[in-house]
Each structure stands twice: as C-alpha cells, then as structure tokens.
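Consider the single chain below, provided in structure tokens and representing the form predicted alone.
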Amino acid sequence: MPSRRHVLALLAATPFATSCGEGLPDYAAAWRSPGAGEADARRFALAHAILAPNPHNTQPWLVELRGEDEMLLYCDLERRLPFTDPLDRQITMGCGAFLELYRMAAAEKGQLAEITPFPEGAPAGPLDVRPIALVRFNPVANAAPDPLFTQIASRRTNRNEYDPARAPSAAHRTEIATASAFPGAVHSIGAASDDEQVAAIRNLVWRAFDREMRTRGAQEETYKWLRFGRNERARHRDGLYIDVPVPGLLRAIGMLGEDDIVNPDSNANKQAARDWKRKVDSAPAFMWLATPDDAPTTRLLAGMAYARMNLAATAAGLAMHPWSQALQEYAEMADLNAEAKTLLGVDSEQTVQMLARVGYADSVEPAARRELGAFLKP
C-alpha cells in the first residue's frame, strides 16, 4: 500500500487533479429554480419534492401522474437499504419528507394536496410494489401557502464540523419543534443542549458510528452509495459525495476500492474515523423526534415532521444533520438502540424516529439530485 506521502506526491504531480469532465450533467441543477416553466402543478410540486432529505441520498421515489389531478408515490425498491434499514423505516421517512415538500409546493399553486397513505394497504414488513401514498389535488380548497416553502431550495444536510461553543437558543429550538407540528401529526420533540446530556449523546452517537464502521454488511451497503470525486457525483447524481481528486488514480494504486473502504483498519477508514470523531465532538445540541408506535403511516408522518424541522432550522440560520446509526434496527445495533431510548427519555413502547445534531456550521453545497424524469414511473 503506498504511503500517504507517496499518494500526495502523485496527486501534486497530476495536472488534472481537480478537473471535472466536460459534458457531464449538472448535479445541482434541480436546486436552481425548481419547477420553473412547469405548467402542470403536479410536476411543479414534484420538482420541489425531490429535494427532500432521504437516507444515503438514495432518492427512493417513483411517481405516477394519474388523470389530471392525482399522483401515486411508490418506493423504488432498488434504492432501499436492506441491511441497515431492514424494516424500511428510514426509507419510509424519506418518502414522508417527499410528501411534505410536495404538499407545500402544491399549496404555492393554490392546490390542497389530499394525502391518502397506503391506498392499497400498508405492508406488514418491508415496503413492496404497492403505492405508499395517493395524492389528489383539490383546487376548491385553495390551500394557503406554507411559510416554510421558501426554504426548500436552501435546505441542506450539513455534515461539517459545528461550532461547539454556540448552541441554538431555546427560542430557536422551540421554533423548530413548533414548526414540526401539522394536522394529524403524532410525534413528540426532544432537545438537549446542557453539557452533561450533550456529552452523553455524543458518546452514544460515536459508539454507534464506530459500530457501523466495524459491521461489514453495513459498510458494504454504504460503499454502494459512495460517489468519489466530481465526475462520479455528476454521473450518478445520487448517493454520498466524497470529495477526492482523481479517484481513478487512487483506485489504481490500491485506494478507494471496496476492500479498502469496508476494512475498519484501513488507512482510509482510520482517517475517516478521526474526521468524524471531530464532527461528533463538535455537536453543541441535539434534537430528536419520537412517535407512540412504528406503524408504516406513523413513519410517513414522522418523515413529514422531520422535513419541517429541517426547513425551520434553515429559516433560523441553523445547520442540522441526522445522526441515526444508534436508531437502526439491524442485529449488531440492538443494544445501542435500546440505550438510545433510555438516554433520550423515550418509553420502550415508543420509537425514536430521528436524532440530529443542531447548531452553527459553515455552509455546504447541495446534495446531488437526478433529473425530474428519472422519478416518473415507466
């Protein structure tokens, strides 16, 4: 394996180290003036909905536009995370976030989006080929615009280091919690900003992150969604972007391959662990969302609530980043999942649907998104 010094020397000698291939799609095009020029209000709403937060940026949405006023939402079953999300809880939340942004964008056009979850029945286990939701527009209701709509194109999942000395104010935490509410919501919001509880959550978050790095199945699943360098990001327009120069060269010399990335003791993962540990330790506050049960419709509602939390944080000038490894349901995480409930003061019958750090951080680029047509069901 080449040394770090050797690799850096190779990169320094490579004139195209930061170049991006010409003619590749614009990974961020969807974020600029979404829905501009769309005459069909459903396509306008769809252009905003695809900007929703979702696990691993898999963008697991398929849409069927039916008649003149209906939309059916399906899960793209090829974009699930079956190892780390075996119940499809997180994927379903991502679909809920999609629906909430769709609803907001519809309201901008004066359309009340009437959402019927699982119109052909909810699955008893993981998601299947049946639709997740039916959305019907009702122009007669003339829905009022949602003030959070203006934040959709600015919303980010911010994975930078946060300012550990600058926690969000109690007023801002209240604003986020209040914004998460909507008719039919069943969740509760918790928050921690005092030093002792924040330190305990940081510790839990780090142990869960380290556990996942040492669980081969989880690492193999994540590897499939890593996009190394600008060209891969532009080609795929999904997944988790890793900003590295000339990934082809790095692979050629034995770095960035799957065996290297899934090995927790590789040089790449040791460096990644040090970087992520700094990010964990920088968290000044956490917020979480819990529900009384974990039914499929409850998961959808939780995703809608989290989307609103993220948008409200954006409006307040705050960064937000889900840190959910400890909440995942695969066997290797079971003890930390139970510990999370105790630490967050959640009853055993309840489900913690989301745990996120909140604070102030340098801005980040938008995550990649595919083009609108990629989400239309054939």
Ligand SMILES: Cc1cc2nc3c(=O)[nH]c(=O)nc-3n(C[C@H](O)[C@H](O)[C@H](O)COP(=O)(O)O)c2cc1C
Given for the second form:
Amino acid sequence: MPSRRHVLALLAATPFATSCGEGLPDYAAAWRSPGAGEADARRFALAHAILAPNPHNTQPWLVELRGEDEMLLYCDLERRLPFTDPLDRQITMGCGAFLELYRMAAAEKGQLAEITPFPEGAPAGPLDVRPIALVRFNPVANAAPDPLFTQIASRRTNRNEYDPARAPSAAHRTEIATASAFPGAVHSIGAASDDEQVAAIRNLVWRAFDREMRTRGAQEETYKWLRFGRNERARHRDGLYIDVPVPGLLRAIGMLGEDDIVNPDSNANKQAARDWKRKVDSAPAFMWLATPDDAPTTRLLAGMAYARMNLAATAAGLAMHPWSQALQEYAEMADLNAEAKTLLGVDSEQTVQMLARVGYADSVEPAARRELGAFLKP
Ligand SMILES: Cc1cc2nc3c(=O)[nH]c(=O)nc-3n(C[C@H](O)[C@H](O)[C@H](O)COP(=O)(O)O)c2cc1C
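Could you switch over to the form predicted together with the ligand, since the one displayed so far is the form predicted alone?
Whole complex next, starting from this chain.
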C-alpha cells in the first residue's frame, strides 16, 4: 500500500485536466433558468421542485402528470436510505420540500396548487408504492406569488466552515422562523446562539457524527451515494460530491474503495473527521424544527417548512446546513436521539424533524441534479 506522502506526490504530478469531465452532461444545468421555455405550468413547477433539499441528494421523486392539471408524486423506493432513515421520515421530508417548491413555482404562473397528501391512504410503516401526494391546479382561484420563489435557484446546503464569531441576528432568526410558517403547518422552531447552548449542541452533533462514522451499516449506505470527482458527479448527477482530483488513480492504488471509506480509522476518514470537526466547531448558531407528532403528513409539512427556512436564510444572505445524525432512528443512535430532545428542550413525545447550523460562510457550488425526464414515472 503506498504511503500518504507517496499518494500526495502522485497527485501533485497528475495533470488536473484528466478529471474535468469534458463531454459529460452538465451536473448543474437544472439550476440555470429552471423551467425556461416550458409551456405546461406543471413542467415549469417540476423544474423548480427538483431543486429541493433532500437527504443525501438521492432525489427520491417520481411524478406522473395526469390530465390537464394534475400531478401525482411518488417516492422512488430505490432512492431511500433504509439504514439511517428506517422510518423514511427524512425521505418524506425531502418529498415535502419538493411539494413546497412545486407549489411556489406554480403560483408564479398564477396557478393555485392544491395538495392532497397520501390520496390513497398514508402508510402505517415505511413508504410504499402508493402516491405521496396529489397536486391539482385550482381552475378558478388565482395564486399570489411567493416572495421566496426568487431564492429557489440560489439556495444551497452550505457545508463550508462558518464564521464562528458572526451569529445570525435575532431579527434574521425571526425572519427564518416566520417564513417557515404556512397555513396548516404544525411545527415549532427553536434557535440557539448563546455560547453555552451552542457549545452543547456542537458537542452533541459531533458525537452523533462520530457515532455514525463508527456504525458500519450507516457508512456502507452513505458510500453508495458518494460521487468521487467531477466525472462521477456528471455521470450520476445525484448523491454527495467528494472533490478529489484524480479518483481513477486513487482507486487504482487502493484508495477510495468501500473498505477504506467505511473504516473509521482509515487515513481518508481520519482526515475527513478532522475537517468535519472544524466545521462543527465553527457553528455560531443552530435552529431546529419540532412537530407534535410524527405522522407521514406531518413529515411532509416539516419538509415544506424546512425548505422555506433554507430559502429564507438564502434571502438573508445566511448559510444553512442540516446535521441530522442525532435525530436518526436507528438503534445505535437511540441514546443521542433522546439527548437531543432534552438539550433542545423538546418534549419526549414530540419529534425533532430538523437541526441545522446557520451562519455566514463562503458560497458553495450547486449540488448536482438529474434532468427533468428522469423524474417522470415510466
Ligand atoms: C431531511 C433532510 C436531512 C438532511 N440531513 C443532512 C445532514 O445530516 N448532513 C448534510 O450535510 N446534509 C443534510 N441534508 C442536506 C442534503 O444533503 C442536501 O439537501 C442535498 O445534498 C442536496 O443539496 P442542496 O441542498 O444543496 O441542493 C439534509 C436534507 C434534508 C431534506
């Protein structure tokens, strides 16, 4: 096995141009003028909806356009995260975020999108083949534009280091909380920016992140969604991008393989852990979203609310980044999940649906998205 120094020397000697992905599809095309030229308001709305935040960027959405004005949303069941999201809670939130962006974009075309969650019944356990939602344009009502619409193409999940000395103002936190509310929403929003509570949340978030790194099933699941280097990102246009210049070369010398990435003590993961620890420690503030129950429709509403928070943060010039590990429901995380509720002051019968750091950071590139046609149910 080559030494780390040897690998770095190889990297330095390799022309960067080998990984630029020339001739491959543009991973970020969906973010540029979404819906431009689409005559059907549903396709215009869809082009915006696929820009929604969603767990691991699996893009778990499949749609059927029915008749003149209906859209049925299904979950692509192969794009769930069964180990870390055993209840499909987070995937359902990603579907809620999609619906909220669909609704906003439809309003931009004057269409009032009426959303019926789980029109054939909600699942008692994990999601199944039944639709997640039926969305119908109201033929008579005119929808008012949503001021957050203009933020859709600029919104990002920002995983950079944040400026630890610059917390969002109380006014900005109120703006984000207010923006998360909409008719029918059932959540409450919490926020922390005082040193003591922020330090306690950083500590919890870090322990949960470390726990996940040491949980083999979770790491194996994440590995499937990692896209190493620009070529892989352009080929898949989904998943989590890892910016490495020459993945082919690294693979050839035995790095970046699944064994290396799922092993918490590999050099790659020790380096990653140091980077993530710096990011956790840079968080100047956290916000969270809790709901009174955890029914499937509540999860959809929570996803809609989170999308609105992320958009409102964008409008305020703030970066936002979820840290979900401590909220996850697999057995290895149970103690930290209970601790999260206590720390955030959330009753034990409630559900913390989202916990995110908020602050100021350098901007990031957009995450990849597949082309519109990939989301149409065959
Ligand atoms: C319910 C939910 C949970 C998420 N949890 C995490 C997380 O724990 N860590 C993280 O880095 N991003 C998390 N994200 C952000 C997604 O990874 C992100 O939305 C996706 O990669 C697409 O990137 P984008 O938001 O920049 O479009 C979460 C998003 C959602 C909707």
